[in-house]
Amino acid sequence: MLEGKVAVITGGTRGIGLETVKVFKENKAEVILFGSKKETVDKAIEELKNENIKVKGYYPNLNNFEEIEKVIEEIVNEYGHIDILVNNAGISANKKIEDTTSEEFSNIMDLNVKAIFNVTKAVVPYMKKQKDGVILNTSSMVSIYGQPSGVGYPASKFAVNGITKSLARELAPSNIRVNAVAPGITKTDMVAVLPKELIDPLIKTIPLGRIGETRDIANAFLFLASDFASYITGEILSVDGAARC
């Protein structure tokens, strides 16, 4: 589905991002993953190599536009083009507002929102030049319903939705599609270690009767990245088993 395409995936060293790397590679894309630091990038590349999957990795500071711009230029020089950008890097939060510092709130907004702006800004000129491209953002079910605590996280994901819908309109004349995937409760590393007594009540809130797998989310990214979604832009695709907070 992605043969001949070059994809950059941020937050690609674990969880949903790593699974998306695998799914894109299975569908014949060239994939470059971004991680937060050299150690995690090297570990992910080694894991993928053990599965006979070859990718390249970088670890730029996503809050440093000049650093990102340099890496994106390097990728284009090597591969000739970037067709797909998946902005997946992000952090969550669950503290009550009175326990959340201003610095913690800023850190969430920096990685979940500013990083999307920076990487997208660096990639868009190349996509405009080729008059083709797909930008995909990781949102969340809490961008629709909010959550009981950790206000910074849903605030950042509401912003992701706003970026997605606005850039879809701005970039459509250049044939660049912009969409987001809003996962529900998904079996990432963080969720997998939660005790059964905490998970079981969560499953009861999901009409499909199970927690999402990372492949469920990666497949949604695959669909939106492919030509099967060539007339879809500005959408926030919920992948949550019809769950409601």
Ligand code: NAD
Second form
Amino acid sequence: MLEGKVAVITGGTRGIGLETVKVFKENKAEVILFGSKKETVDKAIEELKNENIKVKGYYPNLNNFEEIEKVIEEIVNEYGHIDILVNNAGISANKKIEDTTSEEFSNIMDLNVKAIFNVTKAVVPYMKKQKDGVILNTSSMVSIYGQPSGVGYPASKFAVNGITKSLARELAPSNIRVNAVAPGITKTDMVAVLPKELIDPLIKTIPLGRIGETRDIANAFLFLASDFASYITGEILSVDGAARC
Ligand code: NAD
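Return one more block: the form predicted in complex with the ligand, after the form predicted on its own shown previously.
All chains and molecules follow, beginning with the one already shown.
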């Protein structure tokens, strides 16, 4: 489904991002993953190598536009083009507002929102020149319903939806599609750190009766990245088993 395409996936070292790397590779894309540091990028590349999957990895500071710009330029010089960007890196929060510092609130915004702005800004000039491109963002079901604590996280994901819908309109004339996937509770490290008292009752309320697998989310990215979604842009696709948090 992605033969001949070059894809960059941020937060590609584990969880939803790593599974998306695998699914894109199975569908014949060239994939470059981004992670937060050398050790985790090396570990992911090693894990993939053991499964006979070859990818390149980088670890630019996603809050430093110049650093990202340089890496994207390097990628385009090596592969000739850049067709798909998956803005997936993200962190969550679950503390009550009284226990959350304004620095913690800013940290979430910096990664979940500003990093999307930075990486997208670095990639768009190439996609505009090609008159072709797909940008996909990882939102969350909390971008629709909010959540009972950890206000920075849903706030950041509401912003992701705003970026998605706005850039879809801005970039459509250049044939660049922009969509987001809004996962429900998905089996990754991000969920493993949340207290059992928060997760167990939530799973009970999911109509499909199970937690999401990373492949459920990666398959949604695959569809949106492919030509099967050629007339879909500005969409926030819920992949949550009809969960309502
Ligand atoms: P994860 O914690 O397993 O992976 C997060 C990824 O983000 C990692 O690859 C990590 O390297 C990267 N990352 C973290 N901090 C970074 C930093 N400072 N700089 C660069 N990269 C950094 O989490 P996940 O569950 O796979 O989450 C991936 C995305 O899915 C996130 O945007 C998250 O908000 C979203 N999401 C997850 C769930 C869920 O239930 N797991 C639900 C809805 C949305």
